[in-house]
Amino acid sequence: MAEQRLRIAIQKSGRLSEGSIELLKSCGLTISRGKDKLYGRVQEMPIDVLLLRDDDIPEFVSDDACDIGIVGQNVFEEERLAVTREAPAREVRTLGFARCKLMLAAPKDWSFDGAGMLAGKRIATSYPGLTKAWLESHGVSACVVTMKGSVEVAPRLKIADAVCDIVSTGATLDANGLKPVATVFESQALLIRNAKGFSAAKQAIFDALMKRINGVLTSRDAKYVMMNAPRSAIAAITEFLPGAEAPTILDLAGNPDKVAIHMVCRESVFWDTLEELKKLGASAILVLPIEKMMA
């Protein structure tokens, strides 16, 4: 019987292909490339990698060409309002990469002062189904120009009065004149799966692989923080840090009334939670990073 290989969509290019990349280098996966460089195989697991545009990943992975696929939330989401399917991709889980927002933007001699503002507008968008379904949640009636590219140019053309479109920095936005005035949908990287299912062994692979993710993105913001602190102190130190577990509490030779606590804090710890421990009594505090962790 042949080798049954997990298959993987991401974007071939962009923000969210060196995300990609990335999130699975960390995983401990190294992607062999063949020279058109839109397919690649894991060495380390049986994965198969296949890069395609964004838009093209969520079909593939509900046609069942991919088995799970990495893609913009906003992708998906548009993809789900725009496509009935029988039996479409599901999510898994947000990757908290290839963040950005889906917004309304408008001339900058506008003064908005609200989404009624855009009644009877036209509005010219790569979105419409995000676009029209904000639209309506706000009880607004408006003409939803579809457009491929070069959204933002829309209104000097006369093609539309407004813009929806992703907004990374806005330097697009104001080079033509246009300012964000709403939020229409906050995107990141998701990953999502066939809902037909998989066979055992693919199954077994994918356990595998989110073991690793979940891990991966478990220890991004999480630190290993150590530090010296009267024992008296272990309840108000251990109430205060973020996110952290149960500490491990060690004896200090010589010193009766210190200890040594060690803890795993599942949240960033700034300067200010290090003057806060400080002020509790800690001392010698090191705060490291977590390079993997797994549950």
Ligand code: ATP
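Positions refer to the first chain, counted from 1. For clarity, a rigid core is taken as the largest C-alpha set superposing within 1.5 Å between two forms. Quantities reported herein were computed from a predicted structural model and do not represent experimental measurements. First, how it differs from the form predicted together with this ligand.
For E22, a C-alpha deviation below 2 angstroms is recorded between these two forms after rigid-core alignment. Positional change of R53 between these two forms stays under 2 Å at the C-alpha, relative to the superposed core.
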Contents of the next structure:
Amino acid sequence: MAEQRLRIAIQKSGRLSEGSIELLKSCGLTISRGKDKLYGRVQEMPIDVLLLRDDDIPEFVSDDACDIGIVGQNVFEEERLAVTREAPAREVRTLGFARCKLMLAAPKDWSFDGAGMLAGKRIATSYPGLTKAWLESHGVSACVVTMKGSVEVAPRLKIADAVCDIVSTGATLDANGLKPVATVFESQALLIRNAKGFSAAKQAIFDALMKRINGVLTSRDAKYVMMNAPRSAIAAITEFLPGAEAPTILDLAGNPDKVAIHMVCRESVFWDTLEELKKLGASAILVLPIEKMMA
Ligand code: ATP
Ligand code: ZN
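Previous: the form predicted alone; requested now: the form predicted together with this ligand:
Once more the chain from above appears, this time first in line as the rest of the complex follows.
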């Protein structure tokens, strides 16, 4: 029997590509691409990579053409709302990259005061399923106009009164005289799998891959944080740090009132986190990356 290989679908080129390839790389996997650039082979594990348009990924995964895939939650949810399949793809886990928001945006001169303002209006979007679901949950009835692209020009062309579109910085909206008024859906990259179940051989490859992916994602945002602080501030500091585990407390030679605190934080540590730590009495704060971590 031919060797069983797990097939993963990722975006060929676009905002999900780099993060997807980077994730596989962090798992110790290198992809050698074929001549046609649509197909790649992983050297280190029995895994094949298919490079597709992101919109095709949910369908490929539900139709058995691929075993697993990486898509935006926005695309996956939209597909789920639009089609009812016998064997749809299933979510495995979010992956923490390609974050963006699906937002309702209206002309800048609207003084927007709530979802009710959209009643009876025309809203242009490439995400009719998600947009309708949001309107419904807010008890608003509006006319949703589906467009494949260039949604942001619809109000200027008088095709629609407002839009519902993917936003990351808002610059495109601004350039088209629009302002974001409500968040309809928050999205990030998502790992999905075929819902029918794998053969024992494929399941074993999948399990091995998931162990690596979970390990990479746990350590990705984790930081090792060290600082000096007054003994009296230990409780406040431990409580404040995001996702901190039990700290290691060390005595400082010659200073009975101060200690060194060392801990692993599982969420991002930002500059304002450091400012807050200083306010709580910490000094000489060091934040170090963690390369690998295993529970
Ligand atoms: P394809 O050619 O594969 O169909 P595309 O043009 O539809 O590509 P991209 O613009 O590359 O898609 O976006 C892919 C996904 O990346 C989106 O569905 C979304 O989940 C995510 N994304 C992250 N940031 C943004 C952003 N600023 N604008 C649009 N999508 C974003
Ligand atoms: Zn697409």
